[in-house]
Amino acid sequence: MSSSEIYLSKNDTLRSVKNRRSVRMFLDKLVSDDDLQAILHAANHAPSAHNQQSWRFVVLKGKKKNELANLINAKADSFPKPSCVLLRLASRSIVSAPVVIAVANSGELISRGTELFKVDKDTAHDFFRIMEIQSSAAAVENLLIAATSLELSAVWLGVLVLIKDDILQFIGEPAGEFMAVIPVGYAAKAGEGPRKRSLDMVVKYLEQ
């Protein structure tokens, strides 16, 4: 049995990690409230720096979801063609999905930590800014894996960082260092997913 097969045989969590895909188009099928709450709970159980849990989850459906897509389309025209195309594709994913979850930093860890940490303020600010980003990124990964475990699909629309402040203003969150938008639903088409590099290419062992 190969190491990959052993990995998949271990448990359902590891299979969900392996099976996660970035899906950009969805069926016209609602996500149940129970499943939505389950993936939000999973996101909220992510590790966070100093256990500050300085993240916010904003759920968009219906009219508000479509208004977000319209905002993205309106902003897309101000970017060069490659970025414009990607932004418009992101807006299509948002319209296609029955529910969208936006994730943002609250900034609480940055503001508290910068005052409490007894080092240069610029150094402290950067330190806690990075930790807030790491914490919220961990929450998004929990969300993506939880969705996969429930036979849902999702995608982290990274290109929307180009208009991060506009989106944060739209969802009513303060301008911050982190923003993620994740459409969630049932995949319109199953994908194979990209090939991953072998562990030999990405892992090294340091031993005495």
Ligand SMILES: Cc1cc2nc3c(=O)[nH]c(=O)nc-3n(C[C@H](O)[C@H](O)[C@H](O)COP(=O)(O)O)c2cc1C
Contents of the next structure:
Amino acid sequence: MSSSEIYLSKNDTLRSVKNRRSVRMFLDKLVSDDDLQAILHAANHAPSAHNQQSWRFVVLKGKKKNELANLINAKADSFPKPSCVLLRLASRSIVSAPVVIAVANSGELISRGTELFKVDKDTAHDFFRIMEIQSSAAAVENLLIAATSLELSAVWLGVLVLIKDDILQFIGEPAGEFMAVIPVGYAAKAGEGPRKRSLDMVVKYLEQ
Ligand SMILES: Cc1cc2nc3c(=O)[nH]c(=O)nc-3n(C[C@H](O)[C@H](O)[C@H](O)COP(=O)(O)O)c2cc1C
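Pass me the form predicted in complex with the named molecule as well; I've looked at the form predicted on its own already.
Then the entire complex follows, led off by the chain already shown.
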């Protein structure tokens, strides 16, 4: 056993981080309300710039979830390959999952930018837009890790940025910024997912 494997075997959090993999097809099995609340709490507990929590989580189930899938399929027709294929795959994942969580940035932090930093509007807009995106990315990762810890699976569907305005309109956040749509459920089949690069390819140490 390598030193990292020994470490993982001792720590539930690290195990959940390692076991999280993107899953795109799900069993026909409901996610309990308790589990759904637990993963939403985990998302909402993420760090956020100025603790503004400028994220919004929209939970879609049943008819509404299938309407979203239909919307994506319809829009996919106007894109070339491979975008149309990826959009249709995203739609299939949404149909397959018992519950879907959409994440949008509210823009509240951006609108408070000039007041918070006493800088001009354009500088504040660029700066706080990045802060909102980074905060929501932390929330999405918390959500994914929490789902894994409860033996649920999920996938971050970023390809829907291609039709972000339609998605925002559909989820009732037309003034927001699209972040993610996340189908959540029990994995249809177990898989290890793609390999990760080794640490020596992505880490460098600077000393002195
Ligand atoms: C910002 C972001 C956008 C992503 N968008 C998609 C997507 O649109 N469709 C999809 O199937 N997977 C999407 N993924 C999942 C990645 O494909 C996946 O994380 C990557 O292949 C590594 O696999 P793993 O998550 O199992 O470790 C996205 C992941 C991130 C972080």
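This one's a predicted model, so the numbers in the text were calculated from it and none came from an experiment. Numbering follows the first chain given and starts at 1. Under this definition, the rigid core comprises the largest set of C-alpha atoms superposing within 1.5 Å between the forms.
Note to self: Once you overlay the rigid core, does the Cα of Ser83 travel 2 Å or further between the two forms?
What the structure shows: After core superposition, the C-alpha of Ser83 moves less than 2 Å between the two forms.
Note to self: Following rigid core alignment, is the displacement of the Asn73 C-alpha between the two forms equal to or greater than 2 angstroms?
What the structure shows: False for Asn73: its C-alpha shift is below 2 Å.
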